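As a starting point, one isolated chain is supplied in structure tokens, in the form predicted on its own.
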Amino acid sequence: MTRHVIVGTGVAGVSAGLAIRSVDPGAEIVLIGHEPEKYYSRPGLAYLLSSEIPERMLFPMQARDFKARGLTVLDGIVERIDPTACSLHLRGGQEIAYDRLLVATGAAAVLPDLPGMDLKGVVKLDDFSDARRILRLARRGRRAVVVGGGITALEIVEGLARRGLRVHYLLRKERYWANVLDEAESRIVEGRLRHEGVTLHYHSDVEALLGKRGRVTGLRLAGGEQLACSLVAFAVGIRPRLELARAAGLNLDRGILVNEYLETGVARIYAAGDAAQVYDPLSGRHILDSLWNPAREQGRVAGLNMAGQRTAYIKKAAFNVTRLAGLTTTIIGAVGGGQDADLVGIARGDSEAWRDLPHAIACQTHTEVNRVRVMVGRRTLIGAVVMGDQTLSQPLQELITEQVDISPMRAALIQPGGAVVDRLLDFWSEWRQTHGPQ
């Protein structure tokens, strides 16, 4: 009987045990993690920390589901790989031999060395632990900082404000999430926030954290202004945990390198998820992921391959769905700065007339917000951000992650004035009707 060890219980690790086993029905699958709750979905905490659902909508799979599809779940942290042994070594002693070993240990917030930082009351969000104690401390708390300028950030500042706190925003640069938003959805963002009660300060950095008796009490930025706060929650990043793997003496970049098959070099060990950083075969690069569906997909082809099954991971064009100041917001593809100049980017807004379609997702309806931005390349649609109504969301990821040629459409497309909307809707109706599943 085959043993495949499986470090990380996230999103990576539960994908590739429940891939080997449907390749493998009498293989022995150990998965090991340290973290309590083990298997939950990470982007709910936000709806966690905002109130709109309860702790055990987090949890896709219990205790029995994993005892059913006969995946093993042991508490423990692994302090050692041994390649040469196929083996691990736990803390506390245990050793636990594999035939094929995944490592998806996933990524860690990064936190700024400022003095202050080990007073109570300065949290990050990492995990289902810092969730609950940003809620314990939301209960007790009037006002509250947060720094950072991406999601994660942003989740904070709506669920401490939806809260009732009073919250201060800290950004770093002009405007938020500059790195991927335009200005005019950065300040549709902001406005957003602000109508929510939030204070924003911009080209802010933190100097120091200020306590009495071992707790926060403030902060002092650069410059000497001071804010008063009962809480501070950071954002800044993450970075892929890779202890283990530089231990083992693992290939590494930012993440550990594997090639499309996720193999890390190393005789049978491979990794996913958000340590892993990918071999892209359509760019020739490798990639580092942070986002939940590239971290499933991942242990998924990861399990196939340990399982025997050959099969290459080809990274799909970026796409994610989130919430921004309430505004469902969907990022495909790229969309950011440092753009080809070949590149068009057309952006419309609520002047033109939103429909729905019968293939089209339409998740929010009825907002004052709807907003579209497509870039467009010399034959492909190479990303778009949309905002509000998402009846263009499907249409969009099909035609950016397929690649569509959209040359007969692009100089009306991107003629001013155009019918942006109506243009690409009937375009994707034309080829879905020939291209499309039946």
The other form holds:
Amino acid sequence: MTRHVIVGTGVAGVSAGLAIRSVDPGAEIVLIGHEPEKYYSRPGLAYLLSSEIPERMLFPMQARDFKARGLTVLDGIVERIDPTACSLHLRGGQEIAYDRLLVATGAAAVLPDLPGMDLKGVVKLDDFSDARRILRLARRGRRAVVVGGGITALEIVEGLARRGLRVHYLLRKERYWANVLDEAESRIVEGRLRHEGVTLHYHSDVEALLGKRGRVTGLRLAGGEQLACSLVAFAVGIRPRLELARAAGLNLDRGILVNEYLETGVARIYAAGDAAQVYDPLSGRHILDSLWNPAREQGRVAGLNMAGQRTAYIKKAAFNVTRLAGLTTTIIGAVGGGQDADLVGIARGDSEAWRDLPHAIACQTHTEVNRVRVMVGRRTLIGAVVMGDQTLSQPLQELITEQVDISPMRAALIQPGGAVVDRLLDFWSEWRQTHGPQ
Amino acid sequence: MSFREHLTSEARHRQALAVGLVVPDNSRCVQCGICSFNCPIGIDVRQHAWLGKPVEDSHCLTCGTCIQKCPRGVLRFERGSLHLGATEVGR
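If the one shown is the form predicted on its own, what is the structure of the form predicted together with its partner chain?
Everything in the complex follows now, all chains and molecules, and the chain you saw is the first one.
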């Protein structure tokens, strides 16, 4: 009987386990994780913070579901992989042999190196325990400061604001998420945050955290200004957890480099999810992202390969639908570039591919709160941002993901003052009749 | 911005109440469970979304609450038969 061991109980690991089981009813499948909650909806933590959902709903599978599928879930910390002996060493001395191993260790929040980071009340939003900590602090706090960028920073800002805290959001430069959103989009988000009562501080660098009796009481900015608060949240980016992979001699860049079969290059070892750096055919590079569905799909493909079914993972245009300051926003493909001073690399719900804009023409249309920006390449649409009204979200997802030849409407689309929305809807409706899902 | 009426959610809703069913796009789903939490009759919509299967549950009211509450646009109405099969996923 083949023993498959999966390090990590996030969506990539669980998806791999289910995929192995779907093709090998007799395999032994062991998942090892250190988080007490094991498998839960990590993106759902945002809705826990905003009181839209109770904790218990964040678990798509219960212990009985794992048992029913013959997936053994072990609580433990893997300290070392021995690729020569094909075994894992767990903290406490236990050794587990494997025939196939998946490294799906995910990513962890990056924290800045500042004086006072060890004070109580300084938080991040990485996992379930962080979300609970934020909620506990929010119950007795009145003022909070959030530092960082991307989706996670706004999830914290909005969650705390909804719970009645006075929230100050610090940006290091002049606008929000500058390497993914354009200026108009940043301003829409910032305007909505202000409307929710959030105070934005531009050109603000934290110099030190201040505290009393081990608790944070405020912070000092680089210019000397001080802000009083009982909670400081950092969301400055994430990094793949690579310690195990590095010690095992896997091929690393920013993440674990894998081929299209999710193989690491070391015999019998695969990688998937936020820890893996996978080939992106659209940009021709290996990239990182932290998106739920690609992690699930990578886990599935890795699982099939582990079970002996040779299957290639073909990365599609990076896609996410999220809420930015309460505004539903779809981001697809390449839409930005350059630097964002608020983030180190990427955040959760984010992709390096979004910052990879080649030559393209931007077509846009917007009202006060609804905005559509489409990046038009020579023959295809390369990326899009849809804020507010989501009528174009699915059409653009399909046109960009399927790399549909848009030559017939290109000239009309890029014409100044053209009816962007109507043209895209007409074109998509026609395309769907002949090519779309039936 | 005005979009065509046949694409508005209200029009879709009326149509679905007549002959519709809830269909997921699982590439958008993050398994948060807001859909299942808000279903007035307790259908595990999330499980359908995970499997990429329409909510072919004869108890589904097609009330549209799950569609409205989903923060990621996973669910939509599609025309379908009122006389659904007996398949009930994860209820």
